[in-house]
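One chain comes next, on its own, written as structure tokens: the form predicted on its own.
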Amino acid sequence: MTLQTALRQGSDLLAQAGVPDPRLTAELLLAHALRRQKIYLYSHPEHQLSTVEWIHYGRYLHQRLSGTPAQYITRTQEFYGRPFLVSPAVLIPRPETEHVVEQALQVAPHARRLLDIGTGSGALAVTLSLELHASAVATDLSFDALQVARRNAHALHAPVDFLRCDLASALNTRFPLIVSNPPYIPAREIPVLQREVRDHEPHLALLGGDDGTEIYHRIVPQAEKLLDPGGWLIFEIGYQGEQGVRAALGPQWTDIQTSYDLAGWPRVIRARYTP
């Protein structure tokens, strides 16, 4: 079977089966089984793929028309530019977290020390830490995401530090910027959620409490802890979560700024520390 087959007849399977973008998710498994790059696929569509390919190509179809996510096929998934590894351990990092890297870099831009409450891939820590040229100190309760996080601050040279703890309970440093991703998700929506991200990625990152801000409640006290006076605390937070995390926030935040994404939802928080 040629790559252009092989392609065809993985796009009309995931087509059929209702998997949201086929052809692109074809491309992805088919360019992983043969251990190559997208381009390849176009450049030599005549290539005859080889038994071990085929075998590949179809276990990975097989685990995605299953409801596994592709980038947790793949193992990989790109965050602001760069390849993080990812595993079921982690959240697989959104392009709208992105959106708490942008507000890090205009809000802090001279920040040389940050914390990352609750890392998973370690996407927000390692990035900042490369774009800041800073060092940062990353934590979260799953030792599995932890190693997760520590190969991609490895294979990135990011100078980030690892502490497995419960948010940041374990910290008694200062730092001007810190930046979190919380588990935001609300119990009753769990149930709800698209197979891919019910029933594939960690709970313990998605479950954000009855009202989906429990979890911005308890670090709030602890960022009171640890920041700078005058230092950045950056959430991301979830669509219908706007209020409730304002709400966490007392009288010493200031320059209290909601941002929103492309599709207009609320996206990420900021405020500034101001005792």
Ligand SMILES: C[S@@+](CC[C@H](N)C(=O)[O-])C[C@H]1O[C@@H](n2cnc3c(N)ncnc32)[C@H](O)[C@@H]1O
Contents of the next structure:
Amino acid sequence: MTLQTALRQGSDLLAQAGVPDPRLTAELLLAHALRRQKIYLYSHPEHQLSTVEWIHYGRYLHQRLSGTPAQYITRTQEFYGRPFLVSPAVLIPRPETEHVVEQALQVAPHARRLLDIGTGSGALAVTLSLELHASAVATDLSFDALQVARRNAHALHAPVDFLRCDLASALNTRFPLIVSNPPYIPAREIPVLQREVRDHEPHLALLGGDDGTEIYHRIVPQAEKLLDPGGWLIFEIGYQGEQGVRAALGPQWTDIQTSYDLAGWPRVIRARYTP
Ligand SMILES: C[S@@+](CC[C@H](N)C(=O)[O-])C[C@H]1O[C@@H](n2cnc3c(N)ncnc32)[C@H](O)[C@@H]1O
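The block above covers the form predicted on its own; next, return the form predicted together with the named molecule.
Then the entire complex follows, led off by the chain already shown.
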């Protein structure tokens, strides 16, 4: 079978099953089966699949049809222009989270140290340390997530120290910048999440307590002990989280500003610690 035919058949199968972006997904999975870049599919449409390539492709299609996100099959997701290793132990970094990076670069372009709380794949800590030429400390409760994050920092040559602890409880030095994309899905929404998310992404990365703001309320008092006076706290928030997160910020927080993602949802809140 040629690549062209394999691509068409795979994309038809995915479309019939209602998988979003069937053509793009078939391309990703076929390129992964060949261990080649996507461009190869179009520069060599007459390439005949070997038995091994065909078996790999079939298995990946089956996994995707059963709900596994394509990124957990290919084990990679791009974030802010860099490839990140992902595994089912980490949340797949989302494009919306790049707004946290943009806000950080805007308000703290001279930060030389930063802290990322709940680092997952390390997407924020690694990206910001590279963009700011800063050193980073990143925490997570999940040992398996930290192993993935460490591999990403190593592969991308990012100076990040990783620490397994509850939020930032093990730290006692100060930072000019703290970022966090904590779990923020309210418990009642977990059962109605897309099955790709609900059944495959780690619930430790999703569940934000009853109303989705529990973790923010725990991070803020810790951030007050860990930020330099005048330092910035930047949170990603859920689409219904703005009020609850603002409520966690007491009078010692100023310059509080919400920014919106491309779909128009409140996505990031930044605040300055002004004790
Ligand atoms: C929404 S994910 C964000 C991952 C990554 N920062 C990103 O933006 O793609 C939240 C992360 O927080 C971690 N986490 C959840 N509860 C935690 C806690 N109490 N202490 C430390 N990390 C925690 C999860 O394991 C998960 O990796």
